[in-house]
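Single chain ahead, written as structure tokens, the form predicted alone.
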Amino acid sequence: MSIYLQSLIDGLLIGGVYATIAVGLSLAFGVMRIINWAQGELLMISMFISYWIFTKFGIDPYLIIFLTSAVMFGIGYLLQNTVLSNILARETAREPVSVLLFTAGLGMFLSNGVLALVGSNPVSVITRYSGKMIQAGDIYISLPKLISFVIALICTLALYFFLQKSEMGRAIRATAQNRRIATLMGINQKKIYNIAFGISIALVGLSGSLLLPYYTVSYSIGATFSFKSFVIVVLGGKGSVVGALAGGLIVGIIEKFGGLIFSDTYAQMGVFIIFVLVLLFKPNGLMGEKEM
């Protein structure tokens, strides 16, 4: 029994960080109806930024989150303001395909650029948390995973309350619900898009620093997290922060239990099967609203 409880806890801990990555993707889709196919590659970039800061200056990865989040917010804001906004202005479709193609190309550019600059060898860091465990009876909890989970959960809930309670959050939700009416009410749609996409990428920066203490970094890591992010967004419901949180936890649990009972390969197959089943039988996700 303890081994199953151990897998459940491990799944929840990693699932919380998965959720934070997916929340950014869900936010971008919910507000702008754009699919950011470069989400995983931007996560890879943020992990390399955190790695470089840690190795050069010795700053704790959990303190780097403030810097990486700010840097990635700036990248997201600038990308939306200069490139994506121009693409969106020429698109008439509700869910623009041109943005998907651009971000797919951007992802390939980033992964191959990193491969050319730093090579294919994965890198990792050793911190004062590395290898430390908290024992509770027969259960062992990884300290860095626990810290990352708590920070990820706090930040995800903070974003939820920001969207629900703040003036800017209400403007973002209004734009997501009906762009035309939001514009008529005096909301600056371009500014909202810039901020929403900036927040989306800032969450990726946050997640990169949270993963660094216990995950190796390489040029190819983005593809893995991109797929998981899309599964989580579809599972939880496109545009739903709470749904993305629930979806991340579910995917983390499926991975750990699948790996325990079968193998890691079959666990990933299980995640894909869940993805297909949700698309077939509940396309709006667990907490997504039906589109009008």
Contents of the next structure:
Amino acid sequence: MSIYLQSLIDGLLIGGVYATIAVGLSLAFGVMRIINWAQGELLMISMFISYWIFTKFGIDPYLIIFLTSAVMFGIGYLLQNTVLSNILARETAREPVSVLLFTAGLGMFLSNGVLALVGSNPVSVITRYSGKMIQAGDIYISLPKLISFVIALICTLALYFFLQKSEMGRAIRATAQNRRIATLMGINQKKIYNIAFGISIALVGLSGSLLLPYYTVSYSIGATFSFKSFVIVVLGGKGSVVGALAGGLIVGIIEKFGGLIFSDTYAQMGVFIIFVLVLLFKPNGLMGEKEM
Amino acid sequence: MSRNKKWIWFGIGAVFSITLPMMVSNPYALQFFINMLLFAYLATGWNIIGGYAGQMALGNGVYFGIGAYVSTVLFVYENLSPWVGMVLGGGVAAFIALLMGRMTFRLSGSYFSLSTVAVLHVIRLFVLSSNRLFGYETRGAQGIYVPWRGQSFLNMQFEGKTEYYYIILAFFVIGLFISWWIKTSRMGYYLAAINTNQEATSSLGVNVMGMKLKASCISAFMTALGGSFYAQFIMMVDPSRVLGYDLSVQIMLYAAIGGRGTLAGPVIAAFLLAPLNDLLRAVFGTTVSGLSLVFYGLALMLIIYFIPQGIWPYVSEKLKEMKGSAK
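Pass me the form predicted in complex with the partner chain as well; I've looked at the form predicted alone already.
Up next: the whole complex, starting with the chain shown before.
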């Protein structure tokens, strides 16, 4: 019995970080109707930045989160402000294909750029708390996973309240619902897009530092994470923070349980199959709202 | 361009491509051209569903892999000629495209793209984790080596590269002809209409689902044949080579850079970009792996930013303008 409880906890802990990555994707998808195909590759970049800072300066990864999220916010903001906004302006379709192509190119550029620069060897860090466990009965909880989970959860909830309560958050949600009417209400759409995309990439930056203490990073992990985030966004319904949080936890649990009962590969396949099924039967997500 | 001029260009191209192996004796150099033709062929196949019909399929690599695996398994274990095997593989690929399409063509835009990638991953992981598939030993990640059974056309095995060159040249010419035929036929106009406005097309009485399925099956069949050829050419199949996500993106990328929905665009982009991989490897050696993909990614970003319709539509428009001003 305890082995199942152990898997459940492990799944929840990794799922919390998945959720944070996916919330960013979901926000961009909800507000700008664009899919950032390079989400996972930007995560990989953030992990490498964290790795580099940790090995060079010995700063704790949990302190690096401030830096990575700020830097990645800037990258996201600039990318949207200078490049993506111009591509979007030309598009008439509701779901711009050219942004998808552009970010697919960006992803390819980043992952293979890292491959060319640092090679294909995976790297990981050893911190003071690496391998530390908290024992509760038969259950062992990895300390870094727990810390990362808690920070991820706090940040996701903070984003939720920011979107619900703050003036800026309300403006972002209004733009997501109907960009034309939001513009008529005096909301600066360009600024909202910049900030929304900045937040989206900042969450990826944050997650990169959170994953580093217990996750091995190599140039190729981006695609996997991109896809997991897509799955989570589809499960949760685009634009929904709570949905993405639930989706992230669900995917984490499926992975761990699938790995326990079958094998890791089958668990991965299970995630993709569930994804296709949800797309087909509940295209607005398990808790998504109906399209307007 | 006048009709006569077009035939002259066509003649030059035909003479050049047929006599090429006589001019190029270095097998390594010939491999450049084989790669170019293979990717031009694959991008042309993708263009039918992704360009003409505008369905952003990102998992076309799955058909490539199916073609490669079916013909190879039948050749290795049943001693069946790859020529027969590749038709069977194409049939399997078309059938899967049909099943997939029935389910996923209802989805819009990005969701459709995502579902094609999901199916690619499911099949890749399935092959990767299975030692046996349908009773045949496929050995998971290790893959299968194609045994040498002596030079013969029936075995599609040759000592030199010249024969392979002619085979892929024939594939390419036939593929281009199919693409041209679709584009200029009634089907091409229907697909273009679907690409522009699906709802309006449907309301005019066009069977949108049927058209998309037809385009998808043709595209899958062509891609699978390319996979079979590739497996015979490199004499092995494994999931990372023939079922990779990068391969799928690469196929799509040539068409997107050259010009989606044009006949010549994907071909031109493949001719320009496909040799880059071999070229960089020749210059830098294998130590700098992934460098060509860095350039491909960069090229895609630049093209989408500056000329989103692709190279060929842009160039042909500029040529027309120049002619107009010269008169």
